[in-house]
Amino acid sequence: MSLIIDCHGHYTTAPKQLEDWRNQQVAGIKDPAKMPKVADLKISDDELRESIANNQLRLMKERGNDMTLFSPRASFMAHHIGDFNVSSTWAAICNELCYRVSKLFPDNFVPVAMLPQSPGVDPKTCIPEMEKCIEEYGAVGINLNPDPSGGHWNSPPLTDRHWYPIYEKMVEYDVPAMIHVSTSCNACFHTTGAHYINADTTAFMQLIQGDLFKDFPQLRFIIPHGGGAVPYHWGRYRGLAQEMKKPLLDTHVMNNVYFDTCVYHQPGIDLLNKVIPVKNVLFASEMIGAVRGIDPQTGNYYDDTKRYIDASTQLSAEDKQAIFEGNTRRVYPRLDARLKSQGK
């Protein structure tokens, strides 16, 4: 029987002490006297257990999901706030909490690292935290924010050498990156309804325009939320690549780019799997995340994405196994090694 592995989970239900500490940290940017110490944040293992058992783990059991790749809350990353020291401290705290969750629930949660990015700061400053999370916490991947400015897009495109220090370390450790922005501080872009989807689409177009994978043929990216607008406009991107004299997309980018199934209705999932090759689709739900309600048309949670894969009439049993487990183990080899060591 297949494992059902959700490659896209965030710690959105962390105890309130975390948010309170963060608010104090933000206040301390203007008034250093208010800046809290890391030791001021006290969250017990029992509080962590309760925050998970009553939320993510409960829903995982109800929906038949076995394991979640677990990273800090995306909207809380807020790399645009403060300087690198602020982001570095905040990332370390959030990553440690996800690691502690993975130790408390080792069969259900595996950590993925948030990077301490900061606008205008050399990405190589993220390397120490990345190394710590992989070597000490057992992180199997990272989240990479292509827009640390929070909606103003003043960083170079993902194909620029600006990002190469992170890519080199990704290749060294053989870990993928999920391309995931954080909170939008631009009022024009709703965080989860516009900024996230814009970023997914933008990242894919940047990869088409460049030749990144010639320099890094082993690099692997997951573009979340079903790839934003990409599957719906697949002909547009094929046509643009053709006009740019780029190779066909299946060789230019699709050996290195994967989409998840955080698409919250059956027609959307069906389109994703009709347009995008099965080998490039990874199961994910992002629960408990951006869309938490119940769809009145179905009576089920919007983010219960396993139902959509189960109900698909175009996917074979082998296709579903690949989406639920096989593809994720291939894209996240450190996860695969961990599962094999457990006899799974």
Given for the second form:
Number of protein chains: 2
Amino acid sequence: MSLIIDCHGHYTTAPKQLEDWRNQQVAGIKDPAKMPKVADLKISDDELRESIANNQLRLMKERGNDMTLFSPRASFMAHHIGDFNVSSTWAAICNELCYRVSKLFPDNFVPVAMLPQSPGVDPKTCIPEMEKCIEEYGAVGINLNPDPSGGHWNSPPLTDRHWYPIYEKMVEYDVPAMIHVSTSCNACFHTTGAHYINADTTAFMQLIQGDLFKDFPQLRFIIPHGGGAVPYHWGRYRGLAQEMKKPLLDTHVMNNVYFDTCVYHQPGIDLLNKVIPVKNVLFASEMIGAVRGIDPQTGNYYDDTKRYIDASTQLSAEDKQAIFEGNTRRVYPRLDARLKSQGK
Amino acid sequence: MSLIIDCHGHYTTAPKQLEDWRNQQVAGIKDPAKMPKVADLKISDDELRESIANNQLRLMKERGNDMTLFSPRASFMAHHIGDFNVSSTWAAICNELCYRVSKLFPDNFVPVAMLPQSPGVDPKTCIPEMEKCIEEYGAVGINLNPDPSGGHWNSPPLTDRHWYPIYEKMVEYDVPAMIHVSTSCNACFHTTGAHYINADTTAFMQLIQGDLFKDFPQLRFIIPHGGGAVPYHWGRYRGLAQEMKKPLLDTHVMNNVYFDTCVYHQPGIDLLNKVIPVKNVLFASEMIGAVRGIDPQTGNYYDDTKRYIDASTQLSAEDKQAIFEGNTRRVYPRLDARLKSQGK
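Structure of the form predicted together with a further copy of the same chain, please, following the form predicted alone?
Full assembly next; the chain just shown is listed first.
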């Protein structure tokens, strides 16, 4: 009995109290009298259940997706807001909500943690939240923001030692990171139309330039949104690596880097699967996310990416199984252990 | 007799004196005593001829490309260096060299102008150089840098009135602009592997967000490097436009936006031609540019993009003719007029 596992879902439909609390917190940065307490946020299990059952879970059932790796809403991470304490409180709240969802729907949702990153703050400050989420909440992976400034890109590249504390902890726990930015506060970059995709492309190119996986052979990154521009420009990236006298991408990065399938049309998915080895592709939809509508060309949801994989004529049944389940279990060993303990 | 016109070439092989002069100019920013005079740069016609005949022209002949729209080296524009006067002197020198190349090889090279942009400086300061290049040098288009800061993205989006003086002049002269950034001075962004591609994606998304072509129905932009990530994520962009209640992309932007074919592998070119209408695709290679090597998978140059178009099984002979010649003549009317005057 095979599973369909979506490795990329965010809690975009949390009850409105969450957003209200965050707005209060933001107001509290300027006026400490307005700063809310964590205990001021009250969301009942019924409210959580309803927010999921009517949204993600409903669509998962309609589409035949069994399980989603579920992390806090990416655009709401907004690491650029406030200082480390603000990010820390916010991350704790958001991670706990995803954990509660995973307890309410243990067959369908597995938590992935956001980190309390803050611009200019040492990433090692994120370790306690990461440990808590993995050890206490059962998180099977993390989301790592390569640009906590929100579009100003003033952190070092991902290959810099700046990030090593996170990587050491990832290796220790054997969890992968999805490289995922948050909202853009740069007017040039639309959040989901430019900043997200640019970040994916940027991250992959940083990995080509560096030699990070020599230092961390076990480190694993998922580049979301189908790898940004990378598969479309696969010849460019192979050629640039060649100019730089790097090894072939197969060995230089593709033992450690995976692309998800958040590409919202058939020709894009077909290209992805034409140029990227099956072993490096993980099923995902980022549903309910940036593109919620129905494609008039197909009559189906743009982000119903399972249809594109199902319709692929170049993938074998085994390939599809690897993309839907096997690869994700391999890249997220803690997910695999959890599923095995459930007899799956 | 049909032509193969490459709409995207830069003078990347200029004699070394040019780079030496630029280095002197950069030194002169800090120490005015070192600032060179324009007259200090001496490059003979023979040197120009040699730099072209042994490089671009040799490869053009090998590949069967007849003509290149030729602009100053994009990564050397470096608009972030110095002030407007520095950029202005540098642009004038670079544009004149491309003009001289076009006089030496009138059948093969047609100039496209770089602009003397400078961060924070009103773009209307670029008009005199633009006028000179079009009227005196016969430039048929311009390169417009949406981020003269070189990776900090602190200019307004392309849809902002900030840029309108350039657009008004473009419409007056009926010339298109290629949206092309220069070198990245942000360590996160590799110049040709991230910054170029991100800029293409960013520019297209800005055009979706705005309504620029309502104000300028005749304005035409070429988004280079195959449109960045856009064709690969065509479903995402159609879906985002839909979420924003914009018209269909066909009418909202695709009467004014064109993608070149600087995509360095067959599957990428095939995707481009699958999702983007033939009328919006212009042949280009950006040769000799970022990716100069030979693809071990094919034994051919990565950037020999003519081969990918030739090998396309989805394009008819008429389609290929449109991509190689017809579309470019339509988008660059001054090129068309020039060719007609030569009986082509």
